[in-house]
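What follows is one chain in structure tokens, specifically the form predicted on its own.
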Amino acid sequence: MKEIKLFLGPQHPGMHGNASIHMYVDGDIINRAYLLPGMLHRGFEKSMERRTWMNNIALIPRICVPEPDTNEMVFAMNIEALANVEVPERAHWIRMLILELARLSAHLMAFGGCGGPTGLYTAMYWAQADRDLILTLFEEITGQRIYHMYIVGGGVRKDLPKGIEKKILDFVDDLERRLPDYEDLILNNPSILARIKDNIMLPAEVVWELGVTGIGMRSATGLEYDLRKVTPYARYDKVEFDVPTATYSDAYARLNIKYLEMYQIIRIIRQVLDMMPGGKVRAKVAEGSALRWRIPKGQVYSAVEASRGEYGYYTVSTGETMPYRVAVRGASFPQGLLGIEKYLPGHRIDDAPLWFDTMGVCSPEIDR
């Protein structure tokens, strides 16, 4: 029995997300690895083709639980492109606010998530506590903590509640003041550095081979490729922010970029709250019942910059009340499935959860 088979996840405390990695190991070295992602939500694309356009708004956030709002945004963008709907100006800015809060929440989960597989539980507790404060803000804005169903075709479901702007600013001010504590606790921690520095590499040639986008690409190539700047949506062309990059693609570089991006997210949120105009938040999109809304014939692909990279939907409409075809471009598919099978072998067993964490893998968008 020189080679044995081990299962990491989905219940293992060091595993990120509802997935299982089947590993064939020799000692503590992985010889072969295969991902089984369908441990929770799956089969979204076919399910969407059997639901009305409006009913899908309640389904799609589940494709990525830590950052559900990107699904709402991309689906709404496709509806608006097919139906030629003009989104009110205020709705664009509210969407940016929601997307950046969701990105901040996802980065906190990933940044603190390295605490589980390394035994640094303080990091996990800190990050989850701060993320919970963001979920409280989401609950006040949308009525829901996790799945918000807030960004819809034509704008957003309802306007911001009175006084929420001050609560958001108070939170981001407090978080920014404490971010250096995160840096000292995690990025400057000798025990963490021993696990992530010069380890779990994702070199540029692998990025191009697999089609990795987002932080994985920016940490390996030094390219400032961010869809919020390259092909701006909402009103990202009206705000100023930097795109952190690196040219040495170890786990430390990816985690450090997540840390630097949190400062940029806070910077964007402040600008959005300062520049947000008044007015309507949703355009009229359907005559009569929205559940019988027929989207004109056509096909469209839209994408946004999720915390994991390019996140896109390809949608085909035949003019009926339900989509004819929907294909989801999961941002973590390349590094989460292909990367694990091809490049996780050779690493140690305890590197597998750190691969998931620093690569930014959301398993339902793989088995979708």
Partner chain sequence: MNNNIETFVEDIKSKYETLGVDIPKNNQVSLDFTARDIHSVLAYAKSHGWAQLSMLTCVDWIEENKLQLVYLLFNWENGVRLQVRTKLDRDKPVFSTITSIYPGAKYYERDVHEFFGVEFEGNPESYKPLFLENWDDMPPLLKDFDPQAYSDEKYPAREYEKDFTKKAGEK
Given for the second form:
Amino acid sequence: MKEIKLFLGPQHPGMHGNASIHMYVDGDIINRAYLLPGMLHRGFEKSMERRTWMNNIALIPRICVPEPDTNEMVFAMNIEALANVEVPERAHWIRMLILELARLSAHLMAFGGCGGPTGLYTAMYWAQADRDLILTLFEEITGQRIYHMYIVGGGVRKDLPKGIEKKILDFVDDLERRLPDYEDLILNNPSILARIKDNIMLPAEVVWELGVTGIGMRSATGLEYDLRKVTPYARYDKVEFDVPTATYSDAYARLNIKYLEMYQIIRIIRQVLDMMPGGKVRAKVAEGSALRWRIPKGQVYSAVEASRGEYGYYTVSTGETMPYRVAVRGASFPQGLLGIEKYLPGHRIDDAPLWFDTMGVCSPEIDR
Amino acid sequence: MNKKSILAPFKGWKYLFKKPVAIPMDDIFKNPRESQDNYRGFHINDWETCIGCGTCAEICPTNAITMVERSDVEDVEGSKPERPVIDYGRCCFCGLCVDICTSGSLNLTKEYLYNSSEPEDYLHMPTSEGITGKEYKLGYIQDETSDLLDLERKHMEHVGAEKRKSSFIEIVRGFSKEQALAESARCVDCGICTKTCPANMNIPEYIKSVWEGNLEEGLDYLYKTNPLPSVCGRICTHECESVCALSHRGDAIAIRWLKRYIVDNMPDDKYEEIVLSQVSKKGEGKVAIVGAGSSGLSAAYYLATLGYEVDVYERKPMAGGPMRYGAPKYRLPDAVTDHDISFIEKLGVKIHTNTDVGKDITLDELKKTHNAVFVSTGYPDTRALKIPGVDHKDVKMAMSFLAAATEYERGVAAMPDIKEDVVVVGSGDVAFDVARTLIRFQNEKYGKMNVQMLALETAQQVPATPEEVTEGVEEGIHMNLGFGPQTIQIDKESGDIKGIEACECIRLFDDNNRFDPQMDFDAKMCLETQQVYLAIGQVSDLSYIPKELQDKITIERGKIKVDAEGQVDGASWLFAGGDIVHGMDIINGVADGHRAAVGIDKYISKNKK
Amino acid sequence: MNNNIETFVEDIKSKYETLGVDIPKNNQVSLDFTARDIHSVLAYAKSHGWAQLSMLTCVDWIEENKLQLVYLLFNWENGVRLQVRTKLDRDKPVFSTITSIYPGAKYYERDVHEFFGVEFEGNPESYKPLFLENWDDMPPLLKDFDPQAYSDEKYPAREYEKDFTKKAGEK
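Can I have the other form now, the form predicted in complex with its partner chain, not the form predicted on its own?
Let us now look at the entire complex, which starts with that chain.
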């Protein structure tokens, strides 16, 4: 058969964010493929050099839509490292609460998102509805549903609203009760299993070759390589949680880990609410008004464990009111670019979106 | 793992009759859900509170806010007649504008629905009504945690009360570099202060220079409008600070101390370079100035920068006026005044001291030898008090006492005759200068002190600056407020003062807010004392102006009527400024001198043609 | 930082000409080298546990006329991150690829080439455009590229006619 060129995306129900995969297919088998990012036309890194340290908070969450808070966290961690600022204890715990809620919402989106490419739209609807309930919690805590602009250098922007603890607990209790339904719907569903079992493999050597992190790495190597454990930030060393792993990484294993992690997230959220200390939530990062904050000179990298893996910012300061350079390490970069080029070929066309989903690729963080 | 069954997914059917999370399309506009309490929706702005400082526009990360001048908002001091316009095509609802709002007028509401096909409709000037004119609850508002201003003034080191009350060392230590940087970083660069400063100094600009560490540029800004920056950096009345945008929710920027930081930290050679660089042209002509106070020196400096030959006549042995013979040295050391004056002299200004115009040389003579004359003779005398016993030799006048005191401090005269128990009448800055000088003298002479203050005003009405009151009380002044002196009691046998009798003042101002004190003559009290110091105001002495000239010009309540550039009505060659035009204030004097220099330059240039 | 790291840093310093060492935060070391040592240092680090290249990025030090390459390595066993850095001549930024050591660098090099103009010899695809379709200006993350001017020229701002200087309805 003649090889033809086929585009997946930039707008496609199975595509996460706006990117395009150019595929050369023979029948329904992909022969060659590469990702064409750049559809978002953003230039974040340049824009960040032209905004003050505080103003950047309005920009950075936009780099990753499903999980914007990791951006705020790593930017704040870099400011704190450069300015040598001690974050108030309560702020650490609030940050963990926010990051775990965000991880839960991102996991739901990706876990239910596998319904798109497989035709199981119920999964998508359920996950979106549950994610929406988390967004309402975010709306109450931070003032917005998607772009929270909440974690800032020195702590968080506002204290938690009164009574939010109970609402969060009620939500996670409810979700925990319903998670088995998700399991039945997706992981125990023979028609889905036929698509994800022994399909879309990620061998351990490919993990090391590409530099894949997160669930991809843990599902292939069996190692508990989670930044929350390896280099604990905030107060992750004070809470108990397990890191699910596997040594055989097919799409099923990765979805299953995502599913198991949701229980761990709920476990962390309960501990955080239980151990939440009182006190201030924000420390000053610099003298004066936010228009004139200067952050001391230095070059530092901070990373957190996002739902898709290691997410980090490299920040360079020359002691001025704006960062001199910020470089974003999106967790999807290795598998989204080199991964697609090298390891998508050989798969069927209809597995391409599933590949995208279960490998943890989110195009906005590649296209920054 | 659960047993895999083809039926497992169908368990989901149990949700079929549950209430959905999604909102029906029909309800989105007709019956919208209320957003959460903290919601960052559309803006509202309370115009009564808004001061138009533009800090919201400054911080906006998307350049969505523009300040627009409104014809229906009054242009008053302490504000700008501008209000923010928000471009909702750009706004990202981050709320930073709310966090940094200086007055707290700008907030976000819970309103989130708005739709129009017309791009123009997304440009909106928020008022206390929302974008659609409907009432919505407040959403995201400023709080202590989210605040992006630094409301606290950096601490200024002061010498402690115990140490300072027995010496004349300067009380205020001045900012260190770190303190100055931190203090200047608090400024939001709105410029509201500039309008209020009598000299319209480039305040935000020189504060920014401090923040950028460019003191040369800062000094250049200072000299553009003020040739006495070292003096003003210490004793200016700093009206600018009272309107500072930061003062609405916190402490005003320490503008005066930042000015002082610039002048104190510039080496003399750079200083000279900057001062001399202000010379802008070579005017031809000679100008005489009568009185070397702030106004006279300021006029002299700016005339010199315009290339004129300037002669300043001063009847005292040293130039400076009240800076020299009024302000106590713990506030304004002589060296500071010397410093500013030396740079004025470097421009070629000749200061003739010990030359009393009217006695040693007449005004007419000055008129003949110069193209124009500027008079700025100030308020050298103390206002009289008409009560029995006031002619006693132990009733002292504030201005002459302060002059004598400064001469003693600089070692050219003996200590004035000070008694052990004294009463100062008045509660203005001059009264505090007198009282605090007396404390130091008593401690020096007797090793103890007893200074009482007697004034009509209540604690709320005291006209002195708050720091004078605080420091004065710390040093041990005993205040008797709300009483008006009636009689000075004299011991018939010795002939010495034995006390001062006073009545309670029940009203200070009449209904029209005019000074009209009323006494309750039954509520009497008597303070025992050996000396009384009067410090209830100062008056001018215009006796050097010949009678014929006085008839031609307008003098009302001791003040000479002039036009906007200091030209005296009825005598085009004569210009006037300072206390005798605007009342007591160094910075007003500086401003008058600057304006008059411009006026004189125009006058001389016009007469040449 | 534990002793192993100090030993490793001392070891590196004894082997290669180390231009600078800094500890910007806990568990992180930055090391500056001349360009010729970078490959050996990276290979050495990889063989000592720094199995992951987290990112390769670049910083434009326009005043020094240098482009700085930053290789961020991570060691999952001890949680220590290395910043391995070197500076290239800004006028002729040429370096050679590290894809033989860290294959994952392939697209990072392409990214740095596109945004900073650094050429990576040995990575033939690094010259291809990646994000910027039909780009017609200098590499945009260089400090002398002015995005405001570029955007003003290409995308003129909307002119609004609405007048806010008076009350609505007033003339």
